[in-house]
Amino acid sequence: MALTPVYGHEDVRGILVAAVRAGTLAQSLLFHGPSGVGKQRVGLWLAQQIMCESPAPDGLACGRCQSCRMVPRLEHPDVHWFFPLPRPDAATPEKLREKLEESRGAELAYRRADPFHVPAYDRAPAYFMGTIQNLQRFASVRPAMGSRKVFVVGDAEAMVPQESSPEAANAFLKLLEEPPADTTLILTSSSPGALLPTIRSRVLPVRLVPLPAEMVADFLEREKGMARADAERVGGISAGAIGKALRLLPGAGGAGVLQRQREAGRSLLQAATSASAADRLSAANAVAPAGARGEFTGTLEALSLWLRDLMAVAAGAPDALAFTDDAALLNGIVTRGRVEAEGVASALLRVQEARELASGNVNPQLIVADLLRGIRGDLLRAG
């Protein structure tokens, strides 16, 4: 199977393809923007533009040549897609490199088989020294088919030490400082501020913004075959991110992890709205003190969705709920606390700030303790 078409970002893509045809495209780029808006997909689209053997008159890739057929199928030998992975068990650095490349190959196979694959892991994914060494090895060899090699390095913020090895970012920096002349590097990040300043200084930043909700609904209707009403409901709560919309669908990849995150988000909401300070302390202590970039980030995203549902109930729009089977819980919170939509909006901003803290090395327990106190204050002030 092939990757789905790119939706949106027409202005940015127009500028990028013009730079490719003019020979002025920067050798190292950073696509940054909210999670799930399509940064890695646009990176792979750009790889196709670079690799096309016979561009169309409008400058876009022809879609017919061998390279244009191979890139969307993730089969082109000169296009390399890297992403953070959980650390496999390995006794030696050499064995770790081998297992990391095996894990990447397995994940790519999932993505070839299912263009809607939503990766989810039981352990926090990161970039390790072995991953960067594998990337360096591919960068050092001549292209197999054309004149260039392209590397799409997704979620590059996971290169900064937390779960990753401290040497990984510095090793990647060396590649950025002196990349082979035939190599294009495309980094993506939802938290560019978490990257090393020395890495940010060596890449051209390109911001991708959220898509219109209608465009997300179009994607779900055309590519997933959803009924229009359902597609519009999910599109409306996706924050303009197709990736986030896919995670909301029943049967999304890693359903066990996603369900766990949903339940954890509900527990945080219940603790935040509890009259007992002990409940909030207990909720903070229940969070693992490390691994903020792993499942904890997903928990904060789930809490955001619960708060959005709470806002819908407070605003008298129960048809807009993401988690329709828990309407009674939300109605109870609104009724008991006399919650108003304005207070929930403030709470949502607080969760966004917590996610930014989680992209660094802040202890998740401290994040949750402060977050729950703040959310309760926001909701009570509105009541």
Given for the second form:
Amino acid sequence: MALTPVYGHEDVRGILVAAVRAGTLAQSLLFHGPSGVGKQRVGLWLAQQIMCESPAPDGLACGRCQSCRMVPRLEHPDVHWFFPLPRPDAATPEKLREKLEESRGAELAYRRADPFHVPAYDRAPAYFMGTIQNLQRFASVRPAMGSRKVFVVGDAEAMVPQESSPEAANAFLKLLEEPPADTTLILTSSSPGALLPTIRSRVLPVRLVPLPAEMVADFLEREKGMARADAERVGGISAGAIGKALRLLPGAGGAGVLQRQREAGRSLLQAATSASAADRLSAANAVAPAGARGEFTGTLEALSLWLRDLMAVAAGAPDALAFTDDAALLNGIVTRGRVEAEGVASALLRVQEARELASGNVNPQLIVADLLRGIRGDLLRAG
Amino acid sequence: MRFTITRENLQQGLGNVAGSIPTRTTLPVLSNILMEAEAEGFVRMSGTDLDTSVAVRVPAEVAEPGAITAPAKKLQEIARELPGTVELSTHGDTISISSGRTRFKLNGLPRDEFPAFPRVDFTESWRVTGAELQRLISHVSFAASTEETRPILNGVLWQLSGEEMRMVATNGHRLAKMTMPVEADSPVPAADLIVHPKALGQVQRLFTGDGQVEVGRSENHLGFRSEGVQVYTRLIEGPYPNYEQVIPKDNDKTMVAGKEELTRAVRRMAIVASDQTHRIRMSLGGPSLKFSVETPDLGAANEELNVEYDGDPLEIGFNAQYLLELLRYMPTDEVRMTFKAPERAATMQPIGNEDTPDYMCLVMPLRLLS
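Following the display of the form predicted alone, present the structure of the form predicted in complex with its partner chain.
What follows is the whole complex; the chain from before opens it.
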């Protein structure tokens, strides 16, 4: 199956394709912008523009040649899509490299089979030395079919911090310093500030902005076949990011990851508003003590959404609910605890702080214990 | 597509292509083999791992031309078990294979999912015999690096200049180099081509004997072709490091020794050499070569060998494994080694060979502790 078409970003795409046809496209680019706005998708789109064998008169890829058919199916031998992956168990660096390439292959197979695939990993994904060595190997040979090679390196910020080895970023830097002439590198990142300054200084930054909410709704309606009303509701809370919208849908990411996270978020909210401190502590205890950067981040994101809906109820705007099914529960919390919108706003900020702690790999149990106590204080201030 | 083919031809075709089919790949279609039935009574079978592509033409009775890709491994297993002549036909993406009273149906993939084969221009090609290619490759490609830190050294440099061609490979510690005259209709344009040893392995396997092989190149690929067989390989990005500057030109000490005796002595010394450095010491002076090795916590060994040596006394250390490796590829009974100083590169060459007039290996010494 092919990737879904690109929505939005017309201005940036116009500039990029003009640069491709004029032969002035920078060799190394950095697409940055909020998570889920389609940076990697635009990267792959640009790869297709570069690879097209007979561009149309307006400069756009023809969409018919072999290259144009292969890129969106993720099958072009000269377009390499890299993304962070969890560390496989491997005894030697060689084995690690092999296994990383295998799991990249498996992940690509999922993405080929399901264009809406949202990856979910048990361990925090990152870039390892082995990943970069695999990438370097592809870069060190001439193109197999076309006249250029394109690398789309998604979530490039995952190359730097704790989980990845610092050597990975430095090895990548080596490639950025002397890329082979026939190679285009497209990095993407939602937190470009986390990239090594030495990497940042070697790439041309291109900012991708959030899409209008209607465009996200259009995507969900046309590509995902959602009812217009539902599509609009999800589009409205997606912050202009199709990737985010897809992650919000129930069942996205395979085995109901989002549903599961939503359940986990509900438990946390209930524990936070419970009268008993024991409930809050046992909720904290129920969270896995490790893997803060893995699924736990998703749980926190789900909790934010619960709070968002709670805010809608507390502010007397129940028609703005993203998930109407749970209105009764939220009404109960608001009435019982005399919750005010202002309190919910502070609670949301608290979740934001917790997410930052999680990205620093703080023990999730500690984060939750502290977070729930704080949220209770915020919400029940009036009570 | 429909054709009839003998089991032997089918097996041979598949066997020749199989070496280029990757066992693991991120592109599913690469585990397939492309079969194209041509009207003039041949079937072309192709496989690729994107680094090396192999295409062979085998005779078949073609009833209906066409093309399909089929899972290579399964097809090979089926071909092995079939009783006799094979009829192969396609219906959409389904491949029917029948032989005697056996019938198979395999799911194929359409031809256009298969990556386009490299286009190599053979108009400016040069010619070598299979045997010459064998000689070049087998004497040189062993020296290429297997470490991933510098991908370029994983390749073998094939240098063309006017009337000769030369292969060079090195891992930074030892180097092998061989030159041969080249035959072409017009002078071959000078070029530095960097080829992966795995591809050269395919070339060695598929082109043997005195048959002529035509070699041509494109921007990104190198192509080899003879009657019925084509091999294409993707070039490695250059430029190759300047190896000329490490080849010593003023080595003034020469030693001549029997290859067998030298090999046996080094092998014995290697037993007690350190597992990490494999360092052994050579002391040259007068007509003898003294080996010694001393490894703390393990033990020591020494041995003396009669050699011809004409220079000042010299103490030099080497990695025994590198010496053994070079000796293994020396084609003659006697070898010549030249030295300059303990920290300078030494060379090794065969003596008295006609097949490999310009064959030279180089090995860097190891620093001696005392």
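C-alpha atoms forming the largest set that superposes within 1.5 Å between two forms make up the rigid core. Remember, it's a predicted structure, so these values are computed and weren't measured experimentally. Residue numbers count along the first chain shown, from 1.
- G265 shows a C-alpha shift of 2 Å or greater between the two forms [criterion: core-superposed Cα displacement of 2 Å].
- After superposition on the rigid core, the Cα of V344 moves by 2 Å or more between the two forms.
- V203: CA moves less than 2 Å between the two forms after rigid-core fitting.
- With the core fitted, the CA of A369 sits 9.0 Å away from its counterpart between the two forms.
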